[in-house]
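Shown next as structure tokens: one chain only, the form predicted alone.
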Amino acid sequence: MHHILSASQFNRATILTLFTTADRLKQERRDHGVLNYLHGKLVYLLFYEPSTRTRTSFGLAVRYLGGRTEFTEAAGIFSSAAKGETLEDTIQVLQSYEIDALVIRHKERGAAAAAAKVATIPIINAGDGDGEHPTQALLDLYTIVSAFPTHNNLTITLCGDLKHGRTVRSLCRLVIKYLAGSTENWNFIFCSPPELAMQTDILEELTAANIPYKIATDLAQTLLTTDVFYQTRVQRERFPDAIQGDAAWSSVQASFALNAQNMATMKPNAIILHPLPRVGEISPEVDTDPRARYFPEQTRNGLYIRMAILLTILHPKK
């Protein structure tokens, strides 16, 4: 737990101790405010794309637990990296003003593992392009077992750009690691157009766990036997052509969308997730049903989960 760069580096037992103490800082932020636990302590916040949730959740994480935080945003544009400056250089720099921790967030599939290896302080990665965000699994697997406290049996429908979605991938891993020498039985269900599909080492790794899974592409179909339904972005970006573009991306994105209508056809029980943000693939009119865990409960899970994990890597013996 020196660094948090894979969803796969976890066991079932450390998923288990950080939910406990995600649930034991819950309690004690309301009853006692801000804690005490990292007085002194500086965590740098390094974000090289936009960020919204993790990086304020994060950042207010460190405060809440009595630290403090320095950040750069866009860091591409404000930092030595728009002189060319390398990532590797940029963690050695700031490693040497004595920080504490460094959460890193970049467009590049493996930069977190490239600035751990430099690192002597520990690394939490933040997203790095479409490779993981095993942090957002954490508090995603989290709002899925808080909602299911007897979950032997759960169908987990992952929704839309399954193909580039890091939320996804490492979500998955998550699982496998989670579900590793338990008796629980989860199944997957991958829906999304073709084209952005699941892409194929993850779906080797649920082989390998004997997990199953299924590819759809019928959204309706899929709503009927779901537990989780958790929807991510459709990304106009994937759809690069100029003039037919906007079609396409309008035509899968109306096919993949959670509506009202569709929504009624759900168990009564299910959940509805999303990583955020959102751009029409979930309708506003769902927001109001008891299903949307999405605001506030799993936004807020992201406050938690993320305390828990910097007074593991910082306190531990908190």
The other form holds:
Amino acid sequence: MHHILSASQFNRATILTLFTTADRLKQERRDHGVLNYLHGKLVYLLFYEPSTRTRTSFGLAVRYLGGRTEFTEAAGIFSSAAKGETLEDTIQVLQSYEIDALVIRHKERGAAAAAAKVATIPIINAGDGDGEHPTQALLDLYTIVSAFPTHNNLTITLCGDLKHGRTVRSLCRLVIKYLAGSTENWNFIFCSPPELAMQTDILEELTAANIPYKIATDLAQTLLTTDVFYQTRVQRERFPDAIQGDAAWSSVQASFALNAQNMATMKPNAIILHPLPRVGEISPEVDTDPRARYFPEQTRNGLYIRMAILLTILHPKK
Amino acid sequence: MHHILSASQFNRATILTLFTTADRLKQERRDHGVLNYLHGKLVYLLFYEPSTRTRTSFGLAVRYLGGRTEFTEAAGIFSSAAKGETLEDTIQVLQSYEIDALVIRHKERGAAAAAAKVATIPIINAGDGDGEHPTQALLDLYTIVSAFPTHNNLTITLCGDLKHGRTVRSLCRLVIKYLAGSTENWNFIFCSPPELAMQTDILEELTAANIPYKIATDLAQTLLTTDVFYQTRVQRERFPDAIQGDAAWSSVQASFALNAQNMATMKPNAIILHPLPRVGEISPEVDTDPRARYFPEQTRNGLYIRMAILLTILHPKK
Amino acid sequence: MHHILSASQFNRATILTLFTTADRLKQERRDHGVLNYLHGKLVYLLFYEPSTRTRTSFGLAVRYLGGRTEFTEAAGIFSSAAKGETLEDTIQVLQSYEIDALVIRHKERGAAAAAAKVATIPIINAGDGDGEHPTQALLDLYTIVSAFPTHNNLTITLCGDLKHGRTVRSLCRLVIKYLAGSTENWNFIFCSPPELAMQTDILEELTAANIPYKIATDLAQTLLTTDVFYQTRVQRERFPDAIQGDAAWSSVQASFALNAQNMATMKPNAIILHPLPRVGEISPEVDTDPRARYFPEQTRNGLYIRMAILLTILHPKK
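Please show me the structure of the same protein in the form predicted in complex with another copy of the chain, now that we have looked at it in the form predicted alone.
Zooming out: every chain and molecule, the one shown earlier first.
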């Protein structure tokens, strides 16, 4: 592993190695506090659009491993980009400053791959527009696999805005890579209003990989058989024109929201995930249910998956 | 002490312990340079509105104690808040990243207390709108007490915009806590244009605590008996409509400004404080007078009070 | 050396000492990784306008020497400046926080000098409007001197917007200081559209220093005799009104752009520099030519010159 650009670059072996590394780092942090693997290493966080959550978890991942960070969180406004500098030039300038790796967040699909083309140091994609967000997919899958030590048969329901959601698309692709060559039987349910249904490219990839899926619009019915419920935000601004308007949006959102009432039908050992932030599609009353795992478990796993990636890239012997 | 939310949570004993700790840390810094008490600790600075001064002094306080920080300085624009995430969710996400304490600055009163409700880690209020700014009050009182080793009788004049000023209100409340049960006799003079007079809630609290006060509008007269002169900024935008206009504002500001001429009547051992920034209500000619203590003494005390708070919360054994 | 405010404060001896220190630090980094000279030192980066490149290279310079930084990158918007605080007050507050040095970037000429007047700690000018940017001139000269170990006779061509460019003006002034008292013969060619010609103050200073120069408008002709080609950006917004318009600007920019075709006439051991960012005045096809030194060599030299300055100021014994 050198660059981390796409969920598709992984296979079952590399995924499992990362998860084992994340497990080990959790244990080492409990035993020793601050680790020292990245002593003297400098990781640059180049954020062309703000993302406090992702930047913070990458920044802390570096520090908890003993390394240091430098960052800009609005490179699109602040840096030379505003004067017309190309991304490729920016990367070449930054790596001339002898940094050890660069984490990039950009609003355009393909930006991380473009950066990697001119880079002599490892590039980590922290989200490139509607493209990929591979570390999010990894932390999601890590949370699923950790929650079900034997996970031969799982029904994963993805709910909300499946049409525009970058995270649900990446998760499907990572699951395809994870299951390839295994005997495990997982299946997906895509639960959303028809206007926000999962796009056909993903459906075709699942079919090609022999992974069954169902399309659903009835949340209560869906919850009965779900092992992993992955909820996402219905972004108001992306709501189809035809049913535009707050009333329409609110009504759709309410139909697909998880609350104390409809989750009563869920399996007792199911888990509830959300890439966050949420704005109402999971009621706060759900938070105290032991099946709710979006925080602290899922978010903390984001920290450890990023630590595992950084350690693997920058300190492969450990 | 776990959370630091309000000046009212302290009593004379906890205040004096903090001041002793601040004194000790000054000495230890002189003797040893960087201290190591917070080795391995990570303090997150969550600033919903920019405040370079407060963020810097908290950030340096952490580092001078050997700890590390991560921050965002415009969480209101940059973070998930812009997507509708609640403050409570933001806190839960950040603490899942295994941070050790969180310093919060927010434009709404009560935000720090709301954060503390869901927090499993200590929350420090670095200013919540027109609510509280307890570390400012502590550094102000620390500067007063340090300047008058025997301080049985003090006349403290608060001057400027007493109606809207968060710092003068917090200082009054902290003094009430500090004097409770002691035999010291302090009194206040509130010197301001009538439109910007101290609000009655504070006056009533002082009366209930048996602390005398006077209302004044004549600065020169007031200065004659003052031991501690605490000047504040008259914010142009808050100036009452009735006398709106630059001329009116300038005239009022001039009447309550401290300069070489009117400070000639001050006691030789009086001290002059200001929470800063200033924009003219203390003339620069005053800066070199030994009675002027706003910098470096008062501002540096802000650093040490914050170090004392962080040490007490995160490393109570030391 | 205490403050670093202007290229004019240096002489040949102080310049050569800095270059030797930069050379030595390169070697020490290769041998030892992170150095420890600034252990316990805190350098504040006070940026009133964003400049990711300059802030990053200063920030990394501090860290690679073992020190720590605190920064604000939009002090003009975020800090107390927005409330009317003077620069002098801001400096006094920050130094009361016991920082060890302050790097300042400001949009007004003279800001760094004004800061130095009230400062008890070293001030480093990281660009003050159309005034000076001394560390840029030092890194440019360091790159030139390093590329030509024997540099008795050099023709330096400065190209592009010579009228408004801060870097070309500072470089001329530093070269004057560097050559004073030496037997080396350098000469300048100023190659630009007449509307953007080098201003007469610099021309007069060169004449007074006995350094020959020529004015040119034909790039191809100029390249034949050039040892150091220093290209700069023609800023669209500064283009003279008379020939305003994208077509006019593009045509002028094209006439002075370096590309594979016209650089074929350059000497084989010439070098090409650029302060960056570029927006087309050097074609990307030039990047792979060994004569192109803008990255990584010139930019990396910026890092080491800043390390040398910080070491000299903060740790003069080493």
